[in-house]
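Below, in structure tokens: the form predicted alone, a single chain.
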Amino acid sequence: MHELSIAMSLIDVITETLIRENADKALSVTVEVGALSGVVPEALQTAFVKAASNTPLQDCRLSIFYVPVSVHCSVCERICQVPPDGLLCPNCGSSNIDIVRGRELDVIRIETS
């Protein structure tokens, strides 16, 4: 599971925040994960909640947002949203797509105190 590894990871960027800006306490962090970023967000939540266990991050609530596939189509040039095992552009059907979100696994914002 790469998911406690990313846990792990997450905790370590916020103990760092903590440590920068002089804070006693991490209230939540919040993560958006892409669809095709192989990050599955249940197992996240668990692996988060095991990884902050008797730490002084015990407490400190994760929110994950799922951030779906968006592509843009050089054909007909849309930008449209498609499912991660359909990389078509739903508009026109082709496959000359590039993919502009979905990868995403990122800290978007650590509430501190």
Contents of the next structure:
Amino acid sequence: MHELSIAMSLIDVITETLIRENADKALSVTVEVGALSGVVPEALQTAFVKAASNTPLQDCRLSIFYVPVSVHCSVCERICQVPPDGLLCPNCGSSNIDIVRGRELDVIRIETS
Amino acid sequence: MNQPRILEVRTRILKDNDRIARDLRRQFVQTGTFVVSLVSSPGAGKTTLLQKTLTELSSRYRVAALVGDLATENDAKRLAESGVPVRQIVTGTVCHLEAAMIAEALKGWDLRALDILFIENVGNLVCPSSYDLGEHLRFVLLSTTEGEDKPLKYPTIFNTADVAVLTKTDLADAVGFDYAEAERSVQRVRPGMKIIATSSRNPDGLREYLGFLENRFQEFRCSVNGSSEK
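Compare with the form predicted alone: the form predicted in complex with the partner chain:
The complete assembly is shown below, putting the previous chain first.
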């Protein structure tokens, strides 16, 4: 359960952004959590509520987009979605693949007022 | 009150950790210190493997270790028996090491006096996977007593490691460990990952692993020297 640490880092990113942009308040924040990021979206949601309570961000809404793993196959040149415990090209079966999505742990946008 | 605005931020949540890790890695290159971290579940044999590693390497290299645990300094005491410098990082309630903890623990240490620094992470197959520590090589340990499908249950930690080290192979027969099955599990979560079998109990059980480590260290030193000559 390191989601509380992640939530606190997220709060730091939001706070820095508000100061830099001279904004008063964050209404919502959108993040992407990849299937290979090591973070569980539900746990992050709970941790964020806990970490933000009694702070200026306590009314900030967190939207989490879960990003499945996609791999690029060097043999058949396709990009396919795969489960995190099956990193093979589902098209040709090759293991000669690169992960192109699924490692995200990113803040995408912040809605401010 | 300001006008509502949508700010496209697109930044890593752990950007601060990533920055500190990048600075550490740059510093390690400058001082010529090769940094190796170990992650695994609790009880997979990190401390025993590291104890043997430090003892074996200390006659030829200047080695040291940082060891992370939620509580106690027991592991640091065990590792210090090898006679090399060891520092314990007690994380309290934090279930993983972060780059800032490494930077803090290294304060006052002369990295130029170190060839290889080992970092033993907190025993945990989930949380350490999100944090870059600035290391050059990350080993994930899998013990024969844990079962062949551990990689499938914890794909992220295997995916973020460089090499898998199979430990406790002296117990493999007793627990009916299936090597081929374990290999398949690892390849499904990290295609092409090298697996090195070890036993910390058998006198010859670390030969391949130590050879691999030394090769990687030499490659690191060559690349560091090469880039400083340019």
